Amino acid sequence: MDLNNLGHALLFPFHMIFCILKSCLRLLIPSRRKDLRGEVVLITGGGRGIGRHLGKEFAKNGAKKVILWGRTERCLKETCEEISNTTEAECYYFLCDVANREEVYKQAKVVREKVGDVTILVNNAAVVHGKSLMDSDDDALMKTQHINTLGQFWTTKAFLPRMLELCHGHVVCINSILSLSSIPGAIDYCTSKASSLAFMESLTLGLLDCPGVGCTTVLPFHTNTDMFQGMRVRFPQLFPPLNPELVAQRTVDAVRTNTPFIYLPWTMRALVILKSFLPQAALEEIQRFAGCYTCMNTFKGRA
């Protein structure tokens, strides 16, 4: 081992202690929040659900322009009008299926020409088929992967290069706690979100040495939206679904504080800890107790 590597090895424990103390200090002292004035925010799946509330929350916090992408024009138009009428932000919408790579690149070019450079990209678009593997249609399984996972590749490739040129930008992913703790009956969704989480972990590490450009991954518990309509947990009083307004508020706050990963609620961090040391049999009993094995039996999904 040369002297340089030896020096790094000796200093490593002190760096770790410093990072832990710094994180603990952030819990006690509120982080300085960056100003969103002048930011241009693009939200995929922005017409309804969490995406709708994200648009309103970014606009309320001072974003200059909010751009909504989606596949349903009626929802996009309604959300766009609401944002324009209730905030000072300029709001635009474009029809775009993020599963279609060529369409993403084409619409990204249109956005740059008509609106300007996107400085905050929010990958929120997602679908769920809600069936077991053997009951799932092959095309539906492919659709979930293309929208929930590959769509992020295309949107990020379309907008990240300009952020790097400007040394200013943020990439956000609305993921799910199901990326860490899967359930039966949503194999397409859980798989796609696990892939999406790996994508964001790799991207976050890859941008560590890129000044001014950050990432945020949001991992919420079951959220009360139409997408998971009919899903029932065993103890709703103990595990209540999240409000999409709360998810949007926490997401915007995480962007403003440059927080890489957030779990909603924070108690979901326990899943990571438990899975690291509990035997599989014990984890299965926890899932049975919580009703994870049967929660999708009443699933209806978005009409």
Second form
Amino acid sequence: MDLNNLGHALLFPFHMIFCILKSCLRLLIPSRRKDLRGEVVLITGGGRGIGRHLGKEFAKNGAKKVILWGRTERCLKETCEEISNTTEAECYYFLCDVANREEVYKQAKVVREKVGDVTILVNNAAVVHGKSLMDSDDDALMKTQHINTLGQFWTTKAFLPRMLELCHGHVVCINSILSLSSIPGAIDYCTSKASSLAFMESLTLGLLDCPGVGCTTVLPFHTNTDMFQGMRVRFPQLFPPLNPELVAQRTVDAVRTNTPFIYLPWTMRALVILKSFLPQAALEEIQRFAGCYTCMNTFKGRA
Amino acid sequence: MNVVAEFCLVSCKVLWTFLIAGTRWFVRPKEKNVMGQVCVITGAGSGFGRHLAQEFARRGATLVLWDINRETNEETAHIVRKIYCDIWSPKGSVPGEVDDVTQIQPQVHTYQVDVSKREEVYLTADKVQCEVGNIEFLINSAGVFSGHHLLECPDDLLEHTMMVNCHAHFWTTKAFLPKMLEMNQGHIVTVASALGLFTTAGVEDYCASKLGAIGFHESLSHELKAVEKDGIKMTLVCPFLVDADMFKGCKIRKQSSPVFPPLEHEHCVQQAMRAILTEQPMICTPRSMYIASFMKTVLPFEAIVCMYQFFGADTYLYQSLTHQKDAMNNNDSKRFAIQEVTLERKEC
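Same protein, different state: after the form predicted on its own, show the form predicted in complex with its partner chain.
Starting with the chain above, the whole complex follows.
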């Protein structure tokens, strides 16, 4: 080992301790929050659920323009009107199916021309088929992959280059705790969210070289929206479903503090830690006890 | 049952599983006998798939090799036939096992198939069922590596990586699982990658596809457990830097080589085979990956980045990407020559 490498090796433990202390300090002392004034935010799946609340929250926090993408015009229009009437932000909506690559690029061009450069991209659009593998329709399986995972590739490819040019931007992904801790009955969703998480992790690491462009990935527990309607947690008093408004607030906060990964609630992190060292059989017993094996039996989904 | 009583029972079961897992460290469980059992391996034409085929051949399994490349697939078949000849022909048989050899003649069957195409997978699976019979092992080993950063990667390649490394598992599993469920017997192996557990910069599609495969595997394990099909086993294999051809040119930083020595194929495959044959749910090679995996969940992000940067893991694939670029520019890489295959549905 040469001198340079030896030096690195000796400094490494101190560097690690310094990073850990810095993070602990950040928990105690409120971090500096960046100003969102002047930001142009685009939210996929912005017409309803968490997306709708995200639009409102970004607008409340000073975003100049909020652009909503979705597939249902009625929802997009309603959300847009609500944001325009209750905040000072300008709100726009466009119909766009993120699973369709060409449509994403076409609409991205339209957004650039009509609204301006997007500085915060929120990949929120998602669907769930909600069946076991053998009961799942092949096309439905693929639709979930296209919207939840591949859609994020296309939107990121459409908007990231300009963010890199401006050295200013943020890519946000509304992921799920199911990406790290899967349950039966949602194999399409768990697979797609896992892919999306790794995509964001790789992107986050890659963007460390460009300080002006940040990434945030949000991993919420079961959120009380239409998407997972009917899903029943066994101990709702211990693990109540999250309020989508809270998820939106915490997401915007994470963007303002440049937090790369956030679990909602924080107890989900404990679950992930447990999973990393528990034997598989132990994990299965715990999941069965927690009702994870039956929670999707009553799943209805969006009407 | 009363919740408190159930909680106590679950706690006891959890402690028991720790005891069993601890015992496995000291007392190696017996490896199961796979002689005569049918094993389907996707991506058998090269790399990990080929090595697994050799190992299963040494143990007398009947092999069904799938690969998009007919030539390399036949090469693997040739190697396998040689192993059969050396080990399982009457003159090469182990004393005392002559009866087994005369009764079971291991065979190898090859099929050219693009696992990213759903219909091809289903048609070929039907053919396998007709021509070979029920399968006991399904090894999802097929994988590709596009070798481009996200913004430089053509969209078709991005999609192709996802389709081969992740979505193909849907089709192969859907093709073979029904029979396994009927018989409550079988073993599904997912060959993912340590890059699914530890992402690195610049290979967004590959990492996404590998963690997707891991997510699929875990979800399926839980589904099988929920319907109490205990006869169907699952093993997740996460090797690190194994496939030398796919990741040519990549090197972990020199100072980390005592902790992460360059891995030999043989070592990884041996570990994987041991895990499969002892029905271990997951195997990471090298073993230090387990510790790193635990640290990743506990440490704050900055410390994780510090760890990655020290080991060179955050950028180690950059050298490989440069090599890939050169290979693509010199038209060396035939990786994406997707051949049209005409399949006829054979009636049994």
